[in-house]
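This document starts with one chain, in the form predicted on its own, laid out as structure tokens.
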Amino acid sequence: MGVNVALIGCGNVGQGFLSLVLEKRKELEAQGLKINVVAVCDKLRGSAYDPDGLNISKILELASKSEISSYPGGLTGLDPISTITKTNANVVLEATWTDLKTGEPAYTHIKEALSAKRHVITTNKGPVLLYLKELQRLAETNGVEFRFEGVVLSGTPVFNLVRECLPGSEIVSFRGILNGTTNYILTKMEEGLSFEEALKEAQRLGYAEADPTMDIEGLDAGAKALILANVIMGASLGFNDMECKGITGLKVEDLRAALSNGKRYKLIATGYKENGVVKVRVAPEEVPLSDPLANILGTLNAITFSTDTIGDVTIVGRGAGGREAGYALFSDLISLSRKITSM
């Protein structure tokens, strides 16, 4: 028994997911799990649908040329909503671009899928930040699941870690490095590059966008911290409910002075309770070198969860990349598939 999957968005993340399906297909089938990708739809690259399953190798080849609509056989030309509601997919993977102001187009895609009784897995921060409780209620009403492991640390497990490995534990607070771009810039500044030089290097390597505002002003890390607070600490916070300061005011001299005092500057996102109220703060901090977070360098991310049962638990991993985010979709899908097939 298997699951039929429709993939909405076939950029780096979607292609990372498809590559993993190809790599792991035989191994999964040996475990009794069959992932059948029946539809792919991308605004720029085109779409293809075959109820019996698409040739993933061919889809990847065509996606690299933005020519998915030239897929031989099956049906082409479907828009995202038709792909979600008019195909035989029972699981929809939403991997389009992120808009933290409106959540669109992902919000509409996810809402349509849940309303059509399709399970949904997404790596898109926008809808999870803006509409989490609404989408969770919609999923529950329609007897399907809404999963989003990849919205904070990409393929590095966060929500699955808390749910599966820390059952019965209360997350009292968390603090972490949630943005690889700023962490890379700070690392390069320690090596002597100015902020402007480090930013240009990050852009050259593809770590930073042409407009890096969301990263360097702390807004991306803030969005992730808000999602964490809402999901694992039961808050209902929005963008206006956090303190946020980026790294643009830091200079090489500041980082060197911190090091000489046995500390290292990091952009730290924190979730905590103050008089019973959950709060979120993002700001550069001087972290003692004895702290696990001080030694997270380059594009790595990390989170330390403070629990009421076993104290602090820290997880470290890459927080960005097509393969990494693709793995978040992949891991959620495997977990969901096992649950579906056992019912």
Second form
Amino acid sequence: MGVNVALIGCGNVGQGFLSLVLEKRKELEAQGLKINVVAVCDKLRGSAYDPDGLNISKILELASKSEISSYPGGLTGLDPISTITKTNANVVLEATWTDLKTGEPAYTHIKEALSAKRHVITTNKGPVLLYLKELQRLAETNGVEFRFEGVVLSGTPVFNLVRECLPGSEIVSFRGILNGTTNYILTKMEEGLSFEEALKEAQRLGYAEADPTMDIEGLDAGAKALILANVIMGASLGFNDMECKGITGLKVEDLRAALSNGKRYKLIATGYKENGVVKVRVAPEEVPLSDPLANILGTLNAITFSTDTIGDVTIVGRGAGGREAGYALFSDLISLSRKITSM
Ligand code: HSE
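May I ask for the structure of the form predicted in complex with ligand HSE now, the form predicted on its own having been displayed?
What follows is the entire complex, opening with the chain shown before.
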């Protein structure tokens, strides 16, 4: 069995995905799955299309020089919409930049792809936060799948974990550390770095958003918590429906005082029910060191799900990075391929 893939956005995440396909291709083919990347389109790096499949090593080499459009053979110079609708791809991976206010350009790309009966996998929080129900309906109407494992905790499983491993359980509430940048800053401040030094380091590591205000004011964690509440707790919440406070008010002395009381400051995102209504809150909290979330350090993320069946389940893992988010696309693609080829 095989799938033809078009990749829209070939930055760190897209390149992380392509590297994984290269690395794992033989293994997957031995299991009977052939991933054919037929088209790549990136606003800054160029585009290339070959209906028989692109040479991935060549694309990676050209992407690093922003010269994908000089790909030898095949067709170059396609725009994103033509790449989605006019190629022989049956799966579109959307990995362009995130805009939490408009969801664009990913929202348009995803709508075009679903309307053209392409399955869609994305790591982009914007459209999932703003247009989840509409996009799910569009996918259903067109008989295709819409997957987005990577929008929360990147490649560390969250939605697939709940769907595949906790079937029949109700997620009563969740608490998590959903933003790597702020967790890194808090960890480094405990070690003696200033807020500004720690933020600069998180930016150098490539964790912070293009506008780091989204991280430090809690909005990135908030967007992820809202998506979790909407997907796994059946809510329909937007930015205006949550309480949100970031970490900018915290000082090194606050962190040290908490530690001397056996606690650690963490930016905690919570989804819970109050009188049957789902609520979301993001705020710095003093977490006792006996709580698993207190020991999540650096850029790691974690979520504790409270279930009505087996109590608390905690998952810990990396929540950002090109390879990690690329793996989210890759893992969604493998499970999607298994599903569509068994139908
Ligand atoms: N800026 C985000 C973080 C990236 O620090 O967690 C992953 O969504």
